[in-house]
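Let's start with one chain on its own, the form predicted alone, as structure tokens.
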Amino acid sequence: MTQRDYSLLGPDAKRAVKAGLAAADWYHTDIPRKDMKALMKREDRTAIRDTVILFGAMAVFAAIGIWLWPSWWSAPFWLAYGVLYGSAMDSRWHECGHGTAFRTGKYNDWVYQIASFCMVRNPVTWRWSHARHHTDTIIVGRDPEIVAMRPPALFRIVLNFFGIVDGLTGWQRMLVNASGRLDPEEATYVPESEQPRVIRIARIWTAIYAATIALALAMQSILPLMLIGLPRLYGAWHHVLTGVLQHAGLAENVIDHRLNSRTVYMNRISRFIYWNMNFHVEHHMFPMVPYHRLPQLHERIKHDLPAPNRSIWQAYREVLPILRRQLGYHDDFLTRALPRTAQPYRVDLHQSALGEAETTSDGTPKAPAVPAH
């Protein structure tokens, strides 16, 4: 396997810029302007409904959990509360960070701030981090949000099912920021003018956590932490389960989202928690389309996209063999076949990346080649 440096300060970052992969001209499916305008139309009603359901359910589950505390009968309600706190907030952070969930800007800002706190992601830092992720999606040395690296850090991913690595990293960075400093990698994408806000928010959060811990000590109970903090750990499993599928096992250093992103059909509950981010190729192609219109967008452009995975489990049956071979230091990745109605991949831009060993959809190795109809 070719050695890769995924840090934003290493040699691969410089190579990506030199190769023209940074802030490149990405492929987009052609959609008439009128249709695109309709798909991008924002509204408050759907997001307000979903937000009321989310926070209402959290309040009910927390109230029952407190009422039954410390009996084990409270466990199912804490687990449900945790998934909404530690997983549903991930998608709310994401969509409201894009500013597309609500038509009213302040509603996006309010939910974004709450979700950022729950996920322990500084709302200033991560807004810029995610902008970079969309500009340079899965470009090694440029994208700060690559989860499944090569070779994949499977132990890290497993730990994150319990929120351990990302949660602890978030709290560590919160304390670093509260001390008046930024991580060196953060400083590469957060403008200097925004850095005082990063520090101010980190200090507010630190005060909230300090008050919560003080209350837990005074009560001699972890109950306050079951409401604030710990759900980031015990409720993280769903957002990791679904989030890994976004890009894992697919091509790096390409500028066509059909090569590096994955759409997966999911059940209604997972789609509510995930806010339709299972339509991930569509989201990356057109990030300004609101989450509730992504199914419509999918129907509009599916003629130009690889066939979606039929379920979470079918997607993992496809991904895991690839990750297993990558774990053995093979440079395999999955290139998904396009339908005959699709525009071909841009050969001129992807020839070098696709010169690596590939695998077909069923996991069978094949000779390096540029995908074709």
The other form holds:
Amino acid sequence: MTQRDYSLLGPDAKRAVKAGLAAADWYHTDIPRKDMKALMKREDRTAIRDTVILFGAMAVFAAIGIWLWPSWWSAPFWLAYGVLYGSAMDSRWHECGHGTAFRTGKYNDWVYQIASFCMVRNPVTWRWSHARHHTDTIIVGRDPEIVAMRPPALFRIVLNFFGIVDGLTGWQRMLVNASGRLDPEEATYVPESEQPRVIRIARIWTAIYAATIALALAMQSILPLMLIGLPRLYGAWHHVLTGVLQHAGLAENVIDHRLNSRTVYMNRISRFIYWNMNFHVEHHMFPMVPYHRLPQLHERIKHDLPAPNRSIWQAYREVLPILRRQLGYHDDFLTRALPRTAQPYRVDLHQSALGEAETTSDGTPKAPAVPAH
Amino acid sequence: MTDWIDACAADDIDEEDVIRFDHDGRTFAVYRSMENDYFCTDGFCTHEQVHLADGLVMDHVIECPKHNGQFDYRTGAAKRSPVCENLGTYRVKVEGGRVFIEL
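In place of the form predicted alone, the structure of the form predicted together with its partner chain is requested.
Now the complete complex, all chains and molecules, led by this one.
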């Protein structure tokens, strides 16, 4: 059984580079250039509409929450506000970080800055972190954004439904950065030229939190923190619920997103909160396609992808058993069958990465043999 | 010593688009703007070895298909992280319906 070291500074990081898994040439479904240009095309209208709805809903829910405060009748409005702050902002951070949500660059930048603050992710550091995630998706020792490691830290994931680990880590890193330092792992992917910006933003955020805490003390009430800060905890559950499904239980150290990413059909509300990142194989394969065109991209390439999960519930019924098995056997993972219309997995590229995986006659790798379960 | 190298026909590139051109072990991206002007840069993004010919051309900017870094393809200037380093650019001329690049 293989012991993994997910640190960006550990032996698996060196091993990935040596094996050619770092910055590798990944599989892409063939799409004619003309079609790809149409899919990549940018516009402002859809994202402006969604952003007005988002910030409008946040303002309404917060206003009612404040109006009803401190009655328990305010709780549903805080929960709704919290999901928009602590979960919808995760997808806004993501899409605007890619710069694809709006056509106008400054709109992407404005929403990105606000969303980064809400999610307590330094906008400079995390832009680089996410670039690495796209370069080396689920490559052990290279990808800084692996959620479900092996063995999976299930308790950590459960805590993160309440933002506890990621939120506290974010605030801790903010204070470290505000003191003028970077975490050693951050320093591996943030260029030196960008590091002063990391520190400057952390200091601005620290000042905002200090003012919020001072106001709460002056009011002898946590109400200011219900608006700023705490929603990162009490509203985090939806982005963790959907985010875990992106890659959990799938292959590591492969260079085909069909093997390590998951597309899940979701209800309309979750898709609004998640900004269509449920089309996750499609997003990783073609990150320059805006969120609002991912359903079109999905239709265009689904002949070449594993069948999507039919719902969040059905996806968890697939994921949870494999995570439980990985607690005992770290090398276990799911391999998803391709339709007959798909280009087969490149076994020659993945055999070493997939361990002792067997392959079917069409080149589809099977999961390696595992103990009885 | 530089040479003008025949890269492609002017019509090989759509308006506001880019194609790949390989020559002598090097790779380039050749652009046609909305104004029907032609430009040439190094082919690979300066952030990672990703070819820009698969990217999006929009408003004199080429966006890398992998990480969405952006360059002004007229000057090679890096416009948006994760790209920090400018692209190399090359002079271009169009003669007789052909696009030539000075290398």
